[in-house]
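As structure tokens, one chain now follows by itself in the form predicted alone.
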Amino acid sequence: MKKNRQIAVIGAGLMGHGIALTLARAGQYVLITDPVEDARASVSRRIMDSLKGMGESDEKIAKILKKIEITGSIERAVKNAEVVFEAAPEKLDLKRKIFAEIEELAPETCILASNTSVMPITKIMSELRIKGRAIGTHWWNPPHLIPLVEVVSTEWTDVAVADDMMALLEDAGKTPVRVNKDVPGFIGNRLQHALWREAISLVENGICDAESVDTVIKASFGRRLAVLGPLENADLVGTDLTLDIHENVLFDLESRKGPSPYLEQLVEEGRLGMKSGEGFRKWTPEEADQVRARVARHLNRLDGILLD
């Protein structure tokens, strides 16, 4: 893979800083911009802190930071870019506006990628003049620690564009997968929220409490998910046994099309999770910090194992 490709990252928040450091760490030259001055002012420190958390030496961090330029101008960021990654908030009109501006300023050969977790790329990119270069890249949070990136093609995306994006991400140490049809939620969030829908339903219907749901997942099948995917597991136990189980349980699983009324009630009452002190469970600030630290340690440990 060619190094020192000029990459633009639009958005210097949690996702943007992780995307930028991942590509700079892989030897690419990154220009990152954000309309918020505080975000631009703090992004170097946040990148440095993330790299330290990943175990990088001061010498290596200094080399990576030299590959990253911070600018307040979208024009400066994209005018010579080969690839643009948009990492703005999940607002359709905002993303469309950003890409309209980028298309006027970036080279016509530049790949335009939107980072979104659920929004169809087709909706975001539908007003572009050159649609064949548009693609979705769903980086998972935190983007510098989670290997997966879902590469989402629209009906217009050129095969060469998807191939180039896959190669760029693989070279950066990511695990990209192709999403051949642009559907809401792509692959990962459709799977994740199918699980969440049933988890919420179990609590809503008084079958168990929220802590029990989390304990069951963490102490049983969750332990093997990182090394055994659900369809691998189905093949392992046998498709015949899988069919028997489905015939006896699927009819009783939650199948509503909209959000859970219980979830809607939590939000209406201001029970917004750790940030408010209560959601499905009650949280002290110390407990919330412990969970965040536990997740960070776990992901950093896995990242170290993968790098080895």
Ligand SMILES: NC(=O)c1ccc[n+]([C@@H]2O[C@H](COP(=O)([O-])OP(=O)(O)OC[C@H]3O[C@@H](n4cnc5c(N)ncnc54)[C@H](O)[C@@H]3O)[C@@H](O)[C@H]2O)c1
The other form holds:
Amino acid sequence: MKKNRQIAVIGAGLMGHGIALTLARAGQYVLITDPVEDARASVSRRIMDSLKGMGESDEKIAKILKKIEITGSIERAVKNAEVVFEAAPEKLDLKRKIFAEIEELAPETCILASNTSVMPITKIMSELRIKGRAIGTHWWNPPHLIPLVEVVSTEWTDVAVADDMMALLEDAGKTPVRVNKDVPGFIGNRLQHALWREAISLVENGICDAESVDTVIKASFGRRLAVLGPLENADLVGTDLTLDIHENVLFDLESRKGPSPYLEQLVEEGRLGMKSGEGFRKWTPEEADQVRARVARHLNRLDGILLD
Ligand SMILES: NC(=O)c1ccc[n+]([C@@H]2O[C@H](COP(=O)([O-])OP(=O)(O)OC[C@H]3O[C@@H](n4cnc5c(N)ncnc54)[C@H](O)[C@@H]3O)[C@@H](O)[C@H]2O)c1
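Now the other one: the form predicted in complex with the named molecule, given that the block above is the form predicted alone.
Complete assembly follows, chain above in first position.
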């Protein structure tokens, strides 16, 4: 893969900083832009902290930072860009406006990617003049530590654009996966929230408490999930056994179309999770910090280890 490709990252928040550092670490030249001064002022420090957490030396960090330019001008960021990654807030109108502006300023060959979590790329990009370059790249948080990026093609996306994006991400050490239809939630969030829907339902129906749901997953199939996907697992135990199990359990699983009334009630009552001290469970600030530290430790330990 060619190095020093000019890449623009739009939005220097949680996702933008990690996307920028990942691509710069892989030898690309990144221009990151954000209209908020605080975000621009703090992004170098946040990138430095993340790279330190990944075990990079001071010398390597300095080298990576030289490949990242911070600018308040979206024009400067995209003017010569080969690829744009948009990581602005999850608001449809804002994203549409940003891409309309980028289309005026960027070269016609520039690939335009959105990092939306769940919104269809088709909705965000429908007003583009040149739609063949519209694509979704759903990085996961933290983007510099979670390998997966879902590469979402719309009905208009050129095959060459998707191929180039896959190659760029692979070269940056990511594990990109093609999503061939632009469906809400792509692949990962559909799977994740199918599990969360059942998890909430188990608590709502008094089958167990929230802590037990989490313990069951962490102490059983959660241990295998990083090295054994569900369909590999089905093949491992046999599709015949899988069919027998499905015949006996699927009819009883949660199949509600919308969110759970129990979840709606938590939100209504201000039980918003760790940030308010209570959600499904009660949390002291220390307990919440312990959970965050545990996840960061785990992901940093796994960084660079190939799980095959
Ligand atoms: N946080 C996650 O876990 C996660 C995971 C995957 C995808 N995403 C998606 O990534 C995107 C960014 O999320 P985040 O968590 O980094 O949010 P964030 O709030 O941390 O960062 C967004 C940044 O965009 C900036 N911004 C605001 N208006 C802008 C504009 N007009 N142009 C450019 N930048 C602008 C903000 O100042 C902020 O710095 C969202 O679409 C989100 O849904 C988030």
